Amino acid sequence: MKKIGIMTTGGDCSGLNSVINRIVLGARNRGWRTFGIIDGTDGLCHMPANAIELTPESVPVEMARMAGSFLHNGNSGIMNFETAIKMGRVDQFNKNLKRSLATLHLDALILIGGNGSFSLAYKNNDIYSKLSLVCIPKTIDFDIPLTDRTIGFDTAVNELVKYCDQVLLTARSHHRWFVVQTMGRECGRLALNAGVAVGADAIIVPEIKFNVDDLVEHVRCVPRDYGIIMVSEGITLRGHSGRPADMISRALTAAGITNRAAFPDYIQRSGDTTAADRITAAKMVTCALDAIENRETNVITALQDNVCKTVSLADFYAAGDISRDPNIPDLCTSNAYIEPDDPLLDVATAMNIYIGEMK
């Protein structure tokens, strides 16, 4: 009988519990036992590992729609890794994690994470050398290369749209513009998708240069005195400092345009998981369990042209834009961004949405 482990890492998002529930049910149907590692990497920092056996009763299907993680994600694991780097003890830190993981006697581990977690696993794959490692991508940022979808992204877009729908009502009442700041780090996909869905009049993303004077002029030309300007948290504005939405808001105020900055913040990580994310979870879990049965390791599940398949961690890492991780010293992560030929950019332009200096 196989024993498989589950670990959720990094920032939380809707869909994690859907993945966990589907893994437990799918594993049971194959006659396997499932163990959840509590608090992600934090749980592996314990000796023995902080883990519990999971059953359909402990991860009930009616709660699988909820945001957050049954297993919690943990934060101090990253801090411990940073400390190990500063003290020159990365090898010892990894040995401790490997030893702790060995106490569980697992045949496989399913790591549910983002590009930081996957890049870290790729760079330190010796930790998982005694078992099969399969990664399932989840992130509201949708910044993971080689997959057409990540778990949690669709729900985050929907939560942003619901937020903006309500903001638009007060915007109309008070003849006021709202500058809404989204999450997404250096990737603007969340802002782009939510902006198009809500009918924003401008979408500012890190991948596309913009001119603040052109933005102001565009807003002036809109035939109403209210609306939404969607701004990704990763943008910069030369000569200005502070939060992106505040920077844009100040520029609009200086031009005599009544506005307010708005910050939906962590509601983007919450909300009942949408049907699209639940279906993605089911597809990726089935693919992950098949990979374990086929003795694959060091792979991630990826949706490509609506077909779920596995790609190697090495291919994932090589396919992205490699940059230094701001939270983990000495770690370079593989990132995906909005491509210049993204069809949604053309859609936005056709809707008369200002998106910056398109080439």
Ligand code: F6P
Contents of the next structure:
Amino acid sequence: MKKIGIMTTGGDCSGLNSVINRIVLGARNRGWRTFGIIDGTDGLCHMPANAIELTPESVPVEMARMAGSFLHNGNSGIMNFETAIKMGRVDQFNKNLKRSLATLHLDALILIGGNGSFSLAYKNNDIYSKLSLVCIPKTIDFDIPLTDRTIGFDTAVNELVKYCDQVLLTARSHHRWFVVQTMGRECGRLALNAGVAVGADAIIVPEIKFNVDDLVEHVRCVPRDYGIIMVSEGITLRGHSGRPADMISRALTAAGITNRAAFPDYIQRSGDTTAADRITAAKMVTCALDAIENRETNVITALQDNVCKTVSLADFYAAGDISRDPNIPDLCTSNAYIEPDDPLLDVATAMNIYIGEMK
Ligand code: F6P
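Compare with the form predicted on its own: the form predicted in complex with the ligand:
Full complex below, order starting with the chain above.
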């Protein structure tokens, strides 16, 4: 009987509980036991590791639709990776991880994480050398290469749509534009998808250069005196500082366009999991359990053309844009962004949405 560990790391998103629930159900179906590691690598680092056996009763299906993680994602404050970085004790931290992991006697570990966690796992591969490591990509930012979807992205888009649908009502009532700032770090996919879905009149993303005068001109030409301008949190505006939506808002005000900046913030990570994210969860979990059965290791589940397959951590790392992670000194993470040939950019342009200076 195999023993499978499950761990959620990095920023949370909706869909984590669906993944955990489906792993427990799928593993039981194969006659395997599952153990949840509490608080991600913080909990794993404890001696003994902070882990509990999971059953379908401990991760009930009716609660699996809810955001957050049954297992928590870390930052417990007791002992964590950030403290280890600050104290220059990352090597010790990694040694502890390997030692505590060994005490769990797991056959496999399913790491539900983002590009930071996967890049770390790839670089510190030795920690997981005694078991089968299978990663399931989750992030609202959808900044992971080689997969057509990440868990949590669809729900985040839907949460933004619900938010903007409401905001549009007050916008109309007060003849006002709303500059809505989305999350996403340096990746504009969340803003682009949500912007197209709500019918925004402009979408500003970090990947595409824009010009404020052109934006103002575009807004003036819209045959309405209200609407949504979607702004991704990763954009910058030369000569301005502060939150991106505030910067754009000030520029519009200076041009005489009545507007407000709005911040949906953490609701993007916390809506009830959409059906699409749940189906992705079920597909990725099935793929992950098959991979464990086939003794694969150091792989990521990836949705490609609607089929879920595994790709190696090495391929994942090589496929992305390798850049320094501001939060983790010495670590380069592998990131994905909006590609210039993303068909949604053409769709946005065809809908007369201002998206900046397209080549
Ligand atoms: O990576 C997910 C994400 O929600 C980003 O979109 C956002 O910039 C960041 O996490 C916020 O992180 P924190 O939880 O540390 O505020």
